[in-house]
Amino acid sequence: MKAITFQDVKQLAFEEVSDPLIEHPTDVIVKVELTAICGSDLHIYRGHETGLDRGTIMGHEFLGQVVEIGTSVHNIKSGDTVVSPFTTNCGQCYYCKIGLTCRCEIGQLYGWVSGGHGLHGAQAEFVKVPMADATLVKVDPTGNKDELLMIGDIFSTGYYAADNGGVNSETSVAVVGAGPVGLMAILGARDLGTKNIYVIDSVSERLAMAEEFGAKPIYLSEMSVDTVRSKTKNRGVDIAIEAVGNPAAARLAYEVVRPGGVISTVGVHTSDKMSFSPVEAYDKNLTYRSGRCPARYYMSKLMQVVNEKRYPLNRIISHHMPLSDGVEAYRIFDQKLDQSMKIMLHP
């Protein structure tokens, strides 16, 4: 089959390698009929995450239909069109039963192989599913395949970081990053509540986007801290989301919000500091909530949200393209170019 595969820093490849194999019996093989291009992709490509074999195929963001199953699997028939979270998860664990199912104690995270062990991504032709019946969601084959596809991560992150955050009718919040978790975001903080929302960013085309979405924008700027807080009766926000990852937005994230408030960062931090000190988080009697999505636990509750057409989801998508422009596609994404903000790719 042919995959989109790392090979070096801002290297990728477009080539043929070998299909995927049932390993196991509760293992699947998905038909990729849709992927995309994330965010946390690029901390792969820009080498800012390091230890990933050569060859290992990118992506963990897919629906396709199911074409061949294991011997244990039960839940899922062949024929069926399904949606993946970017991790595996057993559904019976500890983790798994509390709904961090992003923390299951035996799950893989797609295209994460190093010295030989992990699971490889899914910007590819076919992709291997462990742990199919818990892992995969099942949805309507005739549905918006390109928001579907979006439950399995970046509507589920961006959700997440708002509920997180604990997001309610009576909280401010202010979104650091418009991309396309920080936009999701904004969805997500609507739908648990809240009008009063701001945003932050330096690409006009995402602050348009965001205010399209429900949030007030704010260029990014040195007032920016100054703006949130003329419209907060001088306090900051009571929720500030960090979705870019990086300790710039991390640190912007701290100068808004209030005392007493709360930080949700889901932004994939490769830092090994922090971008505020003990000192000032005891000063500022912050609450801090970071990590990683457990999109599973939110799929259910997120496909009636696309089913019932309650957000325009799909307008974040700026590019559908063949997998085989693939490599070409995340030079388009890593540069900001043609007004990119999520890329679909077809194999």
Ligand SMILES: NC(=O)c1ccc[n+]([C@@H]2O[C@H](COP(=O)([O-])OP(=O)(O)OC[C@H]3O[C@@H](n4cnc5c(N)ncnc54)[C@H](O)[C@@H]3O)[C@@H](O)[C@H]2O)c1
Contents of the next structure:
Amino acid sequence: MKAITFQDVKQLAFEEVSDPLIEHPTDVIVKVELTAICGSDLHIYRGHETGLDRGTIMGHEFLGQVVEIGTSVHNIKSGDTVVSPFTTNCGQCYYCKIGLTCRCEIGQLYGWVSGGHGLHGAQAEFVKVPMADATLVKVDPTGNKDELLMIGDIFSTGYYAADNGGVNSETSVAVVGAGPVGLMAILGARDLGTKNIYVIDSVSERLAMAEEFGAKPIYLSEMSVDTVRSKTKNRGVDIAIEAVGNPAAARLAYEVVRPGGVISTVGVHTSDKMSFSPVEAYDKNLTYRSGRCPARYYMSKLMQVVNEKRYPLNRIISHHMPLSDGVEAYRIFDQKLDQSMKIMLHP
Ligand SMILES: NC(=O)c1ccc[n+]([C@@H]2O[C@H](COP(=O)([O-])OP(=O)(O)OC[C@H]3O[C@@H](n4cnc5c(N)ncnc54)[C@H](O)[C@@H]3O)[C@@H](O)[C@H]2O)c1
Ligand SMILES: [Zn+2]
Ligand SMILES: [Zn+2]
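Right, the form predicted on its own is done, so what does the form predicted together with the named molecule look like?
Expanding to the full complex; the earlier chain stays at the top.
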């Protein structure tokens, strides 16, 4: 089959690789109909996240049809249209039972093979799904596939960022970063009841989309913090959602949150230092909540939200491209060329 593979920093290939095979009776093979490029793929692409084996198939967002099932798979049938969370989960362990499916004791992240171990990704014609009964979610094959794909990662992650921060109808929120995840966090915050949402970024088309989604846009500058404070009785917001994953954004989240407020961060960080000191955290009575989204936990609920067309999620899709143009798609998304926001790839 054909796939987008990691070769080196900023070097990917669209190449022929071996088809995935059922190895365990709980595996299934999915024929990928739609896959996408996530901001998390960029950390690998840019060389900020290291350790990936050369030849690893990239990507962790996909929707497709089941074409082969292991002998112990019961909930999923051949022909089902499915979406996967970006990590696999067993459904049985302590973490799966408490809803922290992203920390399943035997879960894996798609598109992460290191030292010969791990799970290949989904930017390919076919992908292997381990623990398929617990991992996969069946979706309506006549539904909006672009939007259904998003429940497996960015919609869940944005929603989680708001939920984990404790957003409710009384809270003010600042979203740092209006990429796909930040935009979904705006929708998550709205869904949890607040209309008082600010968003900070430096890309005008993303800010425009944020405004369309109901947030008040603030252009990133040395004035951003003052602007947020001036709109919040000089206090800062109750909840800062950081959806970027770099130290400057983390610092900005710290600056815009009020004393006693919450930073909810979903940006994937690769720095080994915090952007504020223990003293600064103490002096602000800060609560810091972070981490990978337990997407599987949110998917059933968000599938309903998509099916009832509550929000126009697909407005963020800027490009549909064939998988064969995936290498170019990464270049475009990395450099934010051509007003790119979310790129869908079609094998
Ligand atoms: N926690 C999770 O489970 C999870 C899941 C998916 C994605 N992520 C992470 O979420 C982050 C965002 O993903 P994305 O797909 O939206 O990526 P993206 O790269 O498309 O978007 C990031 C946005 O942040 C903006 N930005 C950069 N520096 C900024 C700053 N200092 N202040 C304000 N805005 C700034 C950029 O202009 C861009 O619009 C990434 O770090 C990604 O790895 C985490
Ligand atoms: Zn992702
Ligand atoms: Zn588990």
